[in-house]
Amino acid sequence: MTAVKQSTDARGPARLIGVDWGTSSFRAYLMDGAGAVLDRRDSADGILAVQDFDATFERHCGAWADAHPSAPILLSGMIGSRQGWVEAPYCGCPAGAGEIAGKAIRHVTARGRGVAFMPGLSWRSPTGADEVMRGEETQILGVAGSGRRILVLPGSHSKWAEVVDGRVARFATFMTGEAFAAMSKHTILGRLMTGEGHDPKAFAAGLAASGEPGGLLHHLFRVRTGGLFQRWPGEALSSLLSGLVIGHEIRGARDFFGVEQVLVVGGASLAARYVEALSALGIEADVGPSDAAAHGLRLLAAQISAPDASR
């Protein structure tokens, strides 16, 4: 476990104890009531990983409920899904902090702690499809703003949201992240590769290719020949396949939202590889603060009042 001190003293005045749990990674922030972080604690002790969510908490913020007994707890993520610690049930769009907070599910600990679980989103299409997602509503809430935005979370399952006035309005979900895994790890275009660093000018090659006539399913096939011609060296075959996937992700989002501008939200390194395809995609792109998830569940919290929240 790795703990990120954001500051010399968490001793201070609390007003939040918010908890971003996910399938691979544990996020855990002590607030205060401006929402400045004044403790951080950051782990592998994703669901997957966890057999005892209770004792996982505590051995994570245990000290900080003790020191701090009338914080109210917040957790979001996967931890509130059906494979989680406690199922709280999706939130229909679209949707902001008060619908979400009025969804949340109380549950009291082992220890007596009153938490409070958040729900994650779903959105049915008009054709029909159905989306959800869990843990990035918090992110998105926390740099949602006013006016329209169009966000991206990229990831396994990349997530983009259209927000209008703080609120989620709709939202699609591209499985490139682990669409790329599986192809560079599990089928023949893996088998020349050679590394996984980044080369600039495959992955532009990437996303060219990916505006070409016949699909994605055409288009992978020349990861393999790109490959075997020795058109590019094996430490370069990563990027190639990285940029014809997120190539079509964008293009697709871009049809689906007719997107001109982007916020990217997400982990420093993917980040920049989103603005990087965005911007040789010609779609303007920032990056929102790391610290997203927190101010998200800021937001929640000062939906739910303290007494309901907490013991």
The other form holds:
There are 2 protein chains.
Amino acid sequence: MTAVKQSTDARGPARLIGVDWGTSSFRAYLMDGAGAVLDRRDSADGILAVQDFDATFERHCGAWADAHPSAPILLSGMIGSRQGWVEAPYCGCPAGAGEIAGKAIRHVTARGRGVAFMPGLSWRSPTGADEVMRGEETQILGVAGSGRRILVLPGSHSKWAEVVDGRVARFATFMTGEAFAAMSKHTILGRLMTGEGHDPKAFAAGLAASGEPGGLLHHLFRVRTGGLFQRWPGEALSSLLSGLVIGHEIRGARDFFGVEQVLVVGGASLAARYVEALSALGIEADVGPSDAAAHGLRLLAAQISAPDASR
Amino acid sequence: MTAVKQSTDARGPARLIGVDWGTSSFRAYLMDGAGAVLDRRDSADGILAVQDFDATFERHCGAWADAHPSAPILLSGMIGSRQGWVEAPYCGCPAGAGEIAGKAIRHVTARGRGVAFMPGLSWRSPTGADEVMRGEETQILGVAGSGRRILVLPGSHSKWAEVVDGRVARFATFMTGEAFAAMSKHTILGRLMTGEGHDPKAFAAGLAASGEPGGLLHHLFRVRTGGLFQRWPGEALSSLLSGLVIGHEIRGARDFFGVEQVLVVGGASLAARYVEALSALGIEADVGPSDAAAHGLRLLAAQISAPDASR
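The structure above corresponds to the form predicted on its own; please give the structure of the form predicted in complex with a further copy of the same chain next.
Let's see the whole complex now, leading with the same chain.
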């Protein structure tokens, strides 16, 4: 990258409206050309919660768009899936802001506003396994920086990504959060759980156990016997299970990516949990900025408003 | 063991009544002294399905007990748990028929019949993890034989056991069946599943994938993308998931026990699935006899009716 191009990327349009619209959340940002967030909307209007996407967008962002009619409007996340408003097909990896913005799908809303739906990312592993993400790539772009970096975005489906000079080279999904919820709520393991507070000692024990022989399906059973034999109180069992699954995720990702240092991108409390776990397993961990998605949307907007800069 | 003792064990009482009474099933056997099953009852009257254990026992076995008033009556399985009829505390490993029968709890039923509740087994691993089983130990005794053997009893909670000269040395639980059900029914993975039939190709693909880097939480996601990208039809996804979790179980057990040869004890269709999986992973597998529980109950009865033989 040349200094000139960086400057072009960074300047972007005078104002922009970026929406990170996922399954269960709606986060919108009004930004200036340097990426400073001037105003924001956070709501639970995820795509599963609303019927009329156009009206929901108007309700949250219509006043911004009226005030700044020339501001580009970008939407990323599950809103661009088949279950969303307008489908934007996946963009294959390796991909950076240029490739992603280049696959955006243009649409005109009921109020006549031009908006752009960002694609998600896909990657096919050498062994033929497909990977997909929608929305996380915006956050990843926002913290990608230069050089090689391994990022983790923890959650229901944790995403680990290898980023090289601002482009996502490959990534892998771990169904940690969803497996934790299913095992807690829909198996015998939940029977003895009496709370969900964080118990650091039980969490650490789960992390340590995840490295023993036998694998996850075996280790899970000690959440049962840990309660049966009263080695742990009922209120610690959830943390024991959490340590087990997060420990397995991290060990699996270490095998996959060869991780020594990780940037954790996510909400404060979950990010803190991952830093705790990564450190316990000897991996250096930092926490990314909380406005990663806004920053990523700004980089995408710069590509859309000045497409030549990405070629 | 001397020839005399074997003869004593094998002869046992003239008639015996053995009940393998689990969470969701009730299986009772009327046997002669050589262990031949003269009559049997199979029902869904597991401990979760019935309120009055005494009446349920009478309904299924009362006529046998009336006809053979001197026949010992043994009950094993979850019926001896805290949620069952009479609690029989766990017997620690290593344990064989002598140790297990020695910890039986005697009880007199409402009709005045003397019955004996068999304990379950417990084992504490060198790393401090507790293991428990109730009922499976009866089947294990029934097929234990002599020398060292590794057995697997597949199910919701698969039990792997190392048996040395008829005594359970150690064992490990894998929550394979329950994790499969929870992931199929209560996560996004079930959304694209359109059937539960066995698809050998998808099952084999799941087994193979279970050996790739990343671990189970990562591998699970390919059941999602395998459907999304139409690499597998919806009716094959259940088999793909089944191959993944059974593959992880077997690889975990191999690490745990150092398995080269396994005896599979269980229902015909699940046993066949495990033999298929074990063979695919290069482990020699045989299927145990279907009457393992009856045989085990007979060995326990011999210890109870001739306790000196076990000392």
